[in-house]
Partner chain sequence: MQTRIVLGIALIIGVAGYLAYTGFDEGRAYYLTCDEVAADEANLVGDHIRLAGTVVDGTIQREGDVLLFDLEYEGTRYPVRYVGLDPVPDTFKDGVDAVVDGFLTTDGHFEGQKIQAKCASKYEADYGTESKKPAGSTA
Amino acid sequence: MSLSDVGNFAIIVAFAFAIFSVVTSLLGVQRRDPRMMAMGERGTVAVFLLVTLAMFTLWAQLLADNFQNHYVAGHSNRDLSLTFKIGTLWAGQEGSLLLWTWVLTGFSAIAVLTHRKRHNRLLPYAIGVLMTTGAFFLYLNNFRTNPFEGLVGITAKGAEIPWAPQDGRGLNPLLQHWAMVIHPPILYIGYIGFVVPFAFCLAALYTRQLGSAWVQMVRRWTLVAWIFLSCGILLGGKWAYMELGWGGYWAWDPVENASLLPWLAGTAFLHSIIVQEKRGMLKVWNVTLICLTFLLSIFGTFMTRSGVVSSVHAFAQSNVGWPFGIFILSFLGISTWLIISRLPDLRSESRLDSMVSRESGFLFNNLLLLAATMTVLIGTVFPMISEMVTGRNVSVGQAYFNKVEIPLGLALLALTGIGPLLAYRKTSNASLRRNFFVPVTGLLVAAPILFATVTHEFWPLLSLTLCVFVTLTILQEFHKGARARVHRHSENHLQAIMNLTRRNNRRYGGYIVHFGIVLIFLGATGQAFTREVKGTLGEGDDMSVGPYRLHVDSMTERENANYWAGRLDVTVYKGDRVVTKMQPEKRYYFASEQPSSEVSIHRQLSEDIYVVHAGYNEDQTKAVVQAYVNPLVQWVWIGGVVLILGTFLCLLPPVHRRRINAEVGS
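Could you show the structure of this chain alone, in the form predicted on its own?
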């Protein structure tokens, strides 16, 4: 039996076990039979183990250069490095869907093992949702995009025999980058992680257990998915910036938008559940938002894999489009029916006492995030719908997204600063004056200074001013809490801040996340000041971009088993001072017969110098060079790190809870 036979056997049996788990779990809970429910739980774990076996058989074939396997032959080659051979598993449609299934079944198994002794009434229904989703993806693995199919040759007599080429087609050059080794699995974990909150939400709706218990249970699951999705989006931007050679990291590409949509909806859910936990409000919002988040995750997968959009990130035309459409519409219908039928059970336990309150801040936050989600969705799907209806390909470019999303984004940034200054129920006039004095004063001082020294353009000026406002709000909140601890516990200010953060990590971790968002906005605002130039240069030629002068010292060539490269040795001057030396390359990959540009970037906190070797002139004597000066880009990546650290802090249990658990355990 070959490794492909083992892999095929594993995913076929896993498909059967997934259906078995759905049936036994739902029948068990209806008949109140613990043994059947336990069989459903064990079946869920078995599915994960079988898909794990399939994953490792495909990896083994990639590492062994088994080119008789069509997936290995189509995406790998002998001279590919070990790192990229590992990453090749998710480079194509078949392998990446197998990875998706593995992560999905892994989440399902962890959910079962975590909650089998708690939430017993919800778990069987949640397993039904999880394993229905798993069965759908295993159906795709088995019957639509099987990664274990072999290549065959035809004999002179017309018989089919196993056949393998001498070498494979190789990995797409754009994917031969460190970020693309880790970006897809991290992004998939983010996408797929929302299936667990979604499953328990449907279970809570079906059983009418719609208090705060299910929300508290899924909060950590949602945070885990959200942090991975955030990291995946940032890594995707980093890859695009370093590999695609157009000088930017976000272009409102349809597949980029597909990852942003569940992030926006998931962000709204994470904010909204705070109000349900504290006041028993926004219950309809919460069930709607988590259902929307999961369905948008699946919709993003549909867009990436169906071939309905043209994108550097997307797979080519495939046969998985209509199954995805049926799956999305089915769960959309089930979710809508359950929410509408449970509206009486979703009534709020409290009323909104004042528009000037923390609750109203969360409500406006939901509205803005939902508006951003819907406008991105409309701009993304409109070209598809237009082509289906009229037959014409109508594009929606960056102009639309910038015009719509920049005001919404800045409104959300402003609300990030305003929300923490408001009290629950109602904020008094005295509290408003006291809380807003420092941030508003800072805003009023910063605006004219920025206008005089940085920019006269409205949107960049507003963005930078709001960054100052929100930063002062966050600093004020930390200072207020620390000052109270200093007086109460006689700690120094630094100790007070650390203890404050550890004991109320959800609140202050959230502030750190908000500060990360501020830094990302700061970095993104720098795009308004980008400078670029393009020229054809030979050895000894110069070109200026912004305050810098680029001098081509030499043009050289090099070659290895994987590719040929033409390299430029460029010295960058600012005035008469040498700033750095850069070496952009133009490569040609032998196995895939594809060209690629390797950009050279000189990173600074103030701005990046970005140089691209775009090709050669007609007689191959000079190089086409594109150069950019990108202000503040590094703050996008720094902000991403701060955001991730803040989210990890939110995931930790508070210090007092850990101490209680330790005492109980002892």
Second form
Amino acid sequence: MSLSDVGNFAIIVAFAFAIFSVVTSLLGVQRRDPRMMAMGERGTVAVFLLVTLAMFTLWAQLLADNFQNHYVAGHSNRDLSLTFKIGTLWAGQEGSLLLWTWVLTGFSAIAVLTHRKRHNRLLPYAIGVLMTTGAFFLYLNNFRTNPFEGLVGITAKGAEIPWAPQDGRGLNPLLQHWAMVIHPPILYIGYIGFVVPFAFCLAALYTRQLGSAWVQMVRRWTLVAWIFLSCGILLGGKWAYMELGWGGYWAWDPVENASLLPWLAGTAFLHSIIVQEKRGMLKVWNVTLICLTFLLSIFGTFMTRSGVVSSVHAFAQSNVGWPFGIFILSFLGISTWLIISRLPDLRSESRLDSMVSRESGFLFNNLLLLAATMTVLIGTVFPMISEMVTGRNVSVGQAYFNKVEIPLGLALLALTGIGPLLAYRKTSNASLRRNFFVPVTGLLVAAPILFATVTHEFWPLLSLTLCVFVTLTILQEFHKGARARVHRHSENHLQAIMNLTRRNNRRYGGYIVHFGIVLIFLGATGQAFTREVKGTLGEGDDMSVGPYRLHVDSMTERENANYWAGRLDVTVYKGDRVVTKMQPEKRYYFASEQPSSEVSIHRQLSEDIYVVHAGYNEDQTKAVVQAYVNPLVQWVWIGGVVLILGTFLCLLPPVHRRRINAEVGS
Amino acid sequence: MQTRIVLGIALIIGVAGYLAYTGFDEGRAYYLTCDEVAADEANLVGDHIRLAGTVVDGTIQREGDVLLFDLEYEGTRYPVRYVGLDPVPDTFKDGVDAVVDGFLTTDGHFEGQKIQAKCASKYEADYGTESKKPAGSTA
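Okay, that one was the form predicted on its own. Can I see the form predicted in complex with its partner chain too?
Below is the whole assembly, all chains and molecules, this chain first.
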């Protein structure tokens, strides 16, 4: 038995077990038969173990250079380093979808193991949803995009025999980068993490248990998914910035939008469930938002995997297009039907008292995020829709996205500052004055200063001003809370801030996430001031970009088993001072016959210097050099790290419960 | 109270709709293959077009900062002048499928400002089944 046989065996049995779990779980709960329900739970864990076996089988084949497997032959080669061989598992369609299934079934197994005792009544239905999704992806793994297919050769007599090429085709050089090794799994964990909240939401809808219980149990799951999705999007941007060599990190590409869509909807959900927990309101929003988030996650996978992005014709040719379409429409139908039929159970427990209240802040936050989701979605699918309707593919381009999403994004940024300062129910005029005095004063002082010193352009100016405003609101919140503790507990200010944050981790963790968002906006605003120069340079030539002068010291070559590289040694001057030395490269990878540019980036908090070796002139004596000065870019990544740390803080268990337990124990 | 909320909601939807509408007008681009452009040249001058085709072997030339090449689709060739600032993607070479963003000029060539060649996440070195057709082909 070959390794491919082991892999095929694992995924076909997993497929059977997934269906078995759906059936036993749902039948078991109908008949109130605990033994059947337990079978469903065990089946779910078994599916995960089998898919794990399939994953390790494929890894074994990749590491052993088993080129009889067409996936290994198509995506790997002998000289590829160990890290990249491991990452090759998700470099192509078949492997990516197997990874999808692995993460999905892993989450399902964890959900079963953690919720088996509590929340018993929702679990069997949730297993039904989880394993239906699992069965769908296993169907694709088995019958549509099987990663264990073997290559065959035909003998002189016409018989088919297993055949393996001498070497594989190699990994796309663009993917030979650390960020691309970890980006897909992280992004997938983000996408797929939303399946658990979705499954419990459908279970709650079906059983009409729509209080705050399901919301409390899915909050953590959603936060985990959200961290990974945020991280995945940022890594994707980081990779594009370091590897693609066009100087930016975000281009409203359909593949990028596909990851942003569930992030926007998921962010709305995370905010809106707070209102359900505190006030029993916005219930319809919550069920709708989580269904939307999950469906957009699947839709994102569908868009990137079916080829529909470039054209509807590619969709028709793709072997996963139709199954995905049917899957999404079925779940869309089921969710819509469940929400509509449960509307009476989703009535608000209290009503909105005032326009100037925390609740309405959350409501408008929901609306803005949803408006952003919908406009990005429309822009992304417009080419497909226009092609289907009129036969002509019309795309909307970056101009559309910038025009729509910049104002919406800035409105959201403003709300990030305003919302937390409002009180629940109704905000009194006195508290409005008290809370807004410092931030608004700061805003009024910052705006003219920024206008005079930084920029006259409207949107960048507004963005920077709002960054100041929101930062002040956050600082003020920390200061206010800390001051109270300093008085009550006689702590010093720093201690007070630490304890405050730990004891109210959800609230202050949220503020830290907001600060991360401010930093990301700051970094993104820098893009408005990017400078770009192109030139053809030989040894000893100079070129200026912004305040810098680039001088080419030498042009050299080097070669290893994987690629040939032409390299420039560039010294960067500012006036007479040497800022840095940079070495952009143009590489040519042998196995895949692909050229690739290794960008050289000098990182500074104020601005990056970004130099690309874009190729050679006609007689190969000079290099085409592209240079960019990108202000503030580093703040995007720093903001990302702050955002992730803040979210971790939100995930910590509440502190007071533990302390009470300890006191009871003593 | 309720009316103010409804007004607020209507305002957000209205503004988002307006922005989308005007943004659409500014960003609209037609995705067309070489033969489609050739068939309707007169009407397309000045429109933002995304021209799709295959780079004809041996036609890539550099003239200073400008890159010249021919795109071809189903027998129709189109000369392209790439004047954009962004570096040409690494995947761009003879025989690849490319999409060039730009405008048709009155003297019958296509002025490109941005080039996309077969993108990374769709890179599939499928053994022996590599297709040379551009995305959007009706096979």
